[in-house]
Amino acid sequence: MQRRNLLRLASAYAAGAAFAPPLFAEAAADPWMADFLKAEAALPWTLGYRTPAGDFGGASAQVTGRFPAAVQGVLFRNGPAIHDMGGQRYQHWFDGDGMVQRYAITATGVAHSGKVVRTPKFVAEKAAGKRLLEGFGSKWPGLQQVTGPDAFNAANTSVLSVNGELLALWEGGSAFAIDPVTLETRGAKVWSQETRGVPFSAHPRVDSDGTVWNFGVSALSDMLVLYEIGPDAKLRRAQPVRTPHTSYVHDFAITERHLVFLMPPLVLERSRMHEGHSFVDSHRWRPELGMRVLVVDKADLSRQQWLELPAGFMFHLGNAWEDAQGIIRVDYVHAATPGVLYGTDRALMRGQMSPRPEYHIAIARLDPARGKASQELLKVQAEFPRIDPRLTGRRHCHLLHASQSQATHPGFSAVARTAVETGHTDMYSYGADHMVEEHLFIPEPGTAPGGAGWVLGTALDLKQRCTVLACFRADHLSDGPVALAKLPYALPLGLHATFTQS
């Protein structure tokens, strides 16, 4: 099959799902909404999963300390925000319509604004006053058939800034262009006519020369689409790659010569879609397949090699690099099962807590020449790994990540920096009454990669019922923040962020 036909196939969705019948009989009142409203009064952590009344426009934060010059710029964060509409509540955290948050940091203060991404889905549902389309993990009678990846694109997972353009990203459809100042939605990003509507994932990797690498999963076509985009935001290559037993793939990594995909054995079964299950519920855990590893040559995307690691589940990778012998080292956050996808991140939409599987840092060693792969687990609790961005694809020493889970709320309450070769961790705990979001490493200008820098991130203060923005010295995390900005309100908990310096 020709490349053009493969790309066209990658944008199709309806072939497997459009005729799926409703799974359940007609429901009366929404028990998910009723349960969540009941829980709100008793459980402070539900604050992070409420639907805000509307957009946020230009509030000033109360600042303690001083944000260093290196972090003066704009922090953008994206995440699910509109969880309910018309009395109906989504049944999975990942379904909420995306809201991009903008923290403008100057020498004198921090101003915040936030705006829902106006996807066609959100605009239509807002006008109708109710949900019209199924989501990633939500489905009930009366919803319209999904006709393509962008039909239910929530644009709710991450943000990318490339050549002055800000993009709101989802993992199953197009990116959406956003005005970086006003946060107005400009529309779906079209990289080329060939790739119009083809999924563009939420975890692009930016090479040291500014090249953006990314992928999209076309699950119904058993295909990955690989993207190479220049620093000028122009598409250089888009290459479809067949992947038998298409897995749930959320992230990947790059080295100086390769793209590295870890594919957990969570596999789509089309028959379950035909039976009327939601997209996520149409996957089945098949540990007998192991964690398949795909290594792709960046110079020739048709050169691919498959390896295998022990079965496990993951959302995020930290980084990958390869030594002079061609051995690839890749670190990622490992869980034994996908329980968080089906338990934790679903139960919290009803205001309930489900036991969360342990997530630990894993260090994998890939030897493509010998076809061998192995890994070791560090007993360090982690999620949302980030590194010094100057070391993407190159040897790094530290992972920045969230840590310290709590029995009293979902998620984490600390930010940590772990040495991947020794496992030594430096940590700052916000306290059990905080829920921590992803933190970024911001390099100090003029320093070498891996050198001095700052840690910038947000947390939800459940006691004060507000969101805080904090900045730390990267090499002295446990000393606590050097600057803290407190917003006059709480924001819905988000997922991933990016920073642009002034």
Second form
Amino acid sequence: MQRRNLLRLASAYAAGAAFAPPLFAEAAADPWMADFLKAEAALPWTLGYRTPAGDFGGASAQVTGRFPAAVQGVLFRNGPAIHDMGGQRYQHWFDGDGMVQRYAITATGVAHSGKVVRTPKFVAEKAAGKRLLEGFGSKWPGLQQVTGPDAFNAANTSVLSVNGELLALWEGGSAFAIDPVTLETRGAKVWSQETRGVPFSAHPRVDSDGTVWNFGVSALSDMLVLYEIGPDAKLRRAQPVRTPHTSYVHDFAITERHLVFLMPPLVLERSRMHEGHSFVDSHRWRPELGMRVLVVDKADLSRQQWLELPAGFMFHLGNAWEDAQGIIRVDYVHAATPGVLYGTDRALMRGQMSPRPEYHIAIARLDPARGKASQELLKVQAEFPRIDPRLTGRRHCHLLHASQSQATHPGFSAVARTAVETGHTDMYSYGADHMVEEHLFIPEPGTAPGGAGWVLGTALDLKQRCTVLACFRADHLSDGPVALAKLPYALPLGLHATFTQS
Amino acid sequence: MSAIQPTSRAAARWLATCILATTSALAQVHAADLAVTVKGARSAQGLVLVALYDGPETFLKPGKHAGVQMAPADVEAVTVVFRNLPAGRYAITTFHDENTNGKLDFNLTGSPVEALGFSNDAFGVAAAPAFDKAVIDLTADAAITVQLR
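Switching from the form predicted alone: structure of the form predicted in complex with the partner chain?
So here's everything in the complex, that chain up top.
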């Protein structure tokens, strides 16, 4: 190279360095970001964990087939989306700020928009151009002291529609009200003054009469707060229940007369929080404690019974119901250890695959009168279980779930429907180059509970690098979709969804 | 929530009593004024209450403050001044009494539902900080800013 060129290069470099935004230095300094950027080039699945450049507004999908009248409406899905900011990448999938996706479905058209929930945390960090607060599983020096659960609320886990109001849910703090059309954030939902800022979990259960039941785990006070909300979205009751430990409880189930909690022996040790560990790393796996089961009488929330199942971990329950003898059946997605929480869902943030424990359907039998509980495992690989919503708390025959894990990417590639009593599974595989998100059962209007319906859900097509929305006949999944919409882009993989009919 | 919600006038009267008691106790010793600016109120409703403590033994103990000041809330900032304080070590706590019931309200899990703050922007892990974290060494007139969170 000529000396003059070298000089020119040197001066250009010096000028560049002088004007380089601080972000540039940080990007190079953050090994998680560097690893992820490196992996992006080689591993197609990393597409599902990229941070979108901004909100999405109103793109039309390319549709083949015809969406039946029952699924014409809006599918909302929430999920962690803003995984990195200012060149720094979060170290757990569950940390990212939530983005609510909105799919407006007509017979032959699907319009998509998506918007980040404007939590106080996101607004402050966006203005600062960098992270100011820890996440569920990420914490590093120099962040602000968290003053309460809502200080780092990412509103990134689920969505609930009640009385026309749309709420973006996290599990450790308040729900956030969202405009169902524009997706503008209206602010933290305050059910009552005494529940202001109290955790409101991301898995409320809606009774057949429209009553919404939910809970919140108060990590700082060994308390489980129970909520009963009317179909008018007004709080009827909020009651704290003392628990011997604070377990990681993500979901619960209801029967016609009871609330059912399965508490895996993943226990919060507050001393670890004081030592500076992230929320998830402040928990310890203590299988010797078994899995505590709490059954609460809906009519009198102070009537509680504790039972015990073998130790195990779960995020999600399918459904629960009780027979004439008072025996409760509850199904859930069982894993031997919380390996996904500490391995898979962390490693993928730096573009790495980590071996995942198998998740299978478990069916537990609870006998509160005799204080006995037992369970059996169906060897059916599953996650994201859903049922016909008309059967919530009542006897159900089928679980809808994701299935078929792949060696080539984290997550699943099939949607399946399993008969819980026989273990028989009907399945549609999108193919190994797809990553499947949660699918919902949408009832066919005018049919009885447990009757006809449709399956509606989304997947990430890694080959065409786009998100697809598909609709199936619920009892003929393996026939493949009756309608498929292809978005012109890929969305970050999300968690839970809800559907509102037109 | 308490069953009785004192009016803002009652709260103000209670505070005025506290302030009078404090200022007369300190009147003999002339040393320094401490101006406290409080920022971060989410609304202009209610009052911002500021309490001053003069040692770890009394810090945050009910009724054991060395002084209390208040001002109508303002989303920009409010400033109160503690006058004629003897030189020494002090800590400040403040909260935004949005409903003017004269007390910091808590939810049913025991977390505060009104914004609060401490001198040095000190916070414990989901708890109040220790006196030493919030301490100010007052030797001459001083002005500090406290952020409500």
